[in-house]
Amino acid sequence: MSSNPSKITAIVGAQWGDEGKGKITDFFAGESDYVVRFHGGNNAGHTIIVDGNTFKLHLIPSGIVYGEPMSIIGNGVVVDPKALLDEIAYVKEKGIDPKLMVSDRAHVIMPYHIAMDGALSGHQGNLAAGSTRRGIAPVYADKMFRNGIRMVDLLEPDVFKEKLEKGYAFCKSIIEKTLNQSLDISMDEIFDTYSDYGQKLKSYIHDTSVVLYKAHKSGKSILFEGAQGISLDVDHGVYPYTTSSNTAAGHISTGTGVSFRDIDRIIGVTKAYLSRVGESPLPSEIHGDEAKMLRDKGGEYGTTTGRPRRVGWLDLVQVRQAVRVNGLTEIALTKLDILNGFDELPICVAYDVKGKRITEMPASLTEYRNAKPIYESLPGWGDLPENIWDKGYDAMPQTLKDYIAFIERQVDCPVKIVSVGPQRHETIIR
């Protein structure tokens, strides 16, 4: 093991997602050798500011913007090679040079993926968590079942073609018998599309996890980037209303092949209120006027989708459990510039649950359905002082400091970065 484990920084969601993970990201990427990707697929995104200049990404880790970190694409991650290639355009486009590898391990979205996530979310009806229809879903199935390709299959084509009739057949065979849709695409041309996009991208793809082995060996600093949050993990998530992947910290050794015991700083962005996108119950959403003003000041629309985000106030039952299942050493709370203005600041601290109370997140679906938010409430900041960034935490407020004291309190864990705006220099590190 190295000497110096502290080289290596995770960064997660400890709420829905769209908490804001790009802008600390970025924070921490400029400074990093490597920037990796562990999980998900282009269903999700960041947005990150640099320079003034905006940058969205969905697949490719943020540390891209820099030019100096090597960006990685893990063996967690799922590739659709198309959005791949586009993404690279993109950032070519931008000026900047793409340093990036892909796992030679990483599953392929393919067309009849995308396909059948079309099927399947009619066919979940009440239990569909809202796909982006990107594929995600059915490409893990895939790999679970057995039946997927990989990237380095892509560049082989005997293997590529035997995986292929078998996958596409599978496939074929439950949208069109199992849920009545039907499949326009042919197996020849998908062959054919596809092994052109693997020589695109033939140098791009690697053992990552030996590229990442040997650069932590030799003392470089690594920095994972975890894409959605806590409550759309497969299995910590509000399940089935989750993405199809682990959002977890613990899934980094497995989505990348880097030992979880390198890793001894785990950031949890927690956002200072609430936003989801797609289905489920949401204890403590905040509806009408109130949201609308919430939602518009905070900017609270899908990266990847555009669609509104459903918004709420903090859920520190959610970031409890987040604290637990990552093993957060910090949090960094964001946004706290768009509560600026409110008297009133309610915190849910619990869940009532027909009479009982809940301070942990339930397995259990009915319970979660009937839960009504415990509200705690705490005396707003005004407006915040000017350039407070340049100033440090001291120079804030004395009731945001007792609302952040009060996080602490609730789910045991230090806020040690706090985000006043969305820029990259309005950030307080305590």
Ligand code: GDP
Given for the second form:
Amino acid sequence: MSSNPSKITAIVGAQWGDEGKGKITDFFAGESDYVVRFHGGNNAGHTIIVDGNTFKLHLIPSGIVYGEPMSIIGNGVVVDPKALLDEIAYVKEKGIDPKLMVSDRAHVIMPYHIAMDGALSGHQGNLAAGSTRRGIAPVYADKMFRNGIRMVDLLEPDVFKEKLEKGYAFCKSIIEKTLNQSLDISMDEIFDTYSDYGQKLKSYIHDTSVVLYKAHKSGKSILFEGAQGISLDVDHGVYPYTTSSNTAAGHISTGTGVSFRDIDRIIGVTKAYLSRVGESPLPSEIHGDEAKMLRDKGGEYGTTTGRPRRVGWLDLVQVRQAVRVNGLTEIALTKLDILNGFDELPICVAYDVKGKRITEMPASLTEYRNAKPIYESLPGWGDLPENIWDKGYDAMPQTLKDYIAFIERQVDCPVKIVSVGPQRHETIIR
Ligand code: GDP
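Having seen the form predicted on its own, please provide the structure of the form predicted together with the named molecule.
The complete assembly is shown below, putting the previous chain first.
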């Protein structure tokens, strides 16, 4: 059994994604018995480096790279079976025998979802969130329409055909009649190909809620791995500039079938500044030379696209919401080293919306569009002492301790993990 003293731990993003969840997950994944994803699809992405070996994963939980833990793709995740088979082949090529299970209830991304995603781009104009065009929004929509195909359905030809007839006709009609695009793949072709994927994946498909329940009852440790971040949550984020799933920890229960009562520790990964991929107002965004400096120092360029990310100062209105909605037990504050050398560090503590001070994320798009950051500036800490991670929290500069204490007071949550570099050991645990 693992040495992870807390039995069920969740790691979620407290901002816009790219907070450094990969590094924090890496801390826990190796010593967990189960590592589980609960939402999203192959639109997420993380890089894990183990013993100098780099893994780029989009769908499979990062536990896979450690060999020992069982990786589970929960029912709340949407699965592109082709992408999953490719990722399984990828980890096998890297010498890993994948210990993996996929929920029988997870919904399947079908070719018509991907086609619809492409056809939808442009449709929302300046309300578009910036889709990865992997079919994520259409598959979740189909799930709610109750047209969805689940992993288990791929294994039952009669049910699969019955559902496919409905789902295919519905999506084809939207793609061709509403969006004026064509859908070039036939239903029969999809049936054959996806039945085949089902057979190839059969040994991985399980009732993972039951598996996790039994694991928990027998004292195993479980790590839930969130993707993206709170402001991209489809309910609590800056809608409609969000992703199509719930990124909040609450979705662990519905997205895996593990009760929220059993989760001991919920860690919100928070970067010491902001970065954002995609559209939406961003009150504490910065521009010009200052932005370029922060972007370059922090390496804030898209991993696959290389596109510069938008950057800004830490926004505690956002983090406050992350603490409340996720029920964070602690914050992991990352990339503090990127703020080395600044004389002053502005932190956004509230928004000014037409003369009114607001301290919580507004639902109103008008308010959010008009939100101006209200900053408090804290003195910087120059450079961190060499090998600070060996010396512990007490050896940190007082200005950095004050900066952390300020965040804790503002959002009412302790910062227990402090990350000062990309490597595993460059971390201070309090
Ligand atoms: P995720 O999308 O939240 O999983 O973000 P990633 O884990 O991919 O992190 C983004 C990048 O930040 C990666 O290249 C990490 O190696 C890097 N990173 C994480 N923590 C730190 C840190 O404390 N300092 C620095 N300099 N880089 C970090």
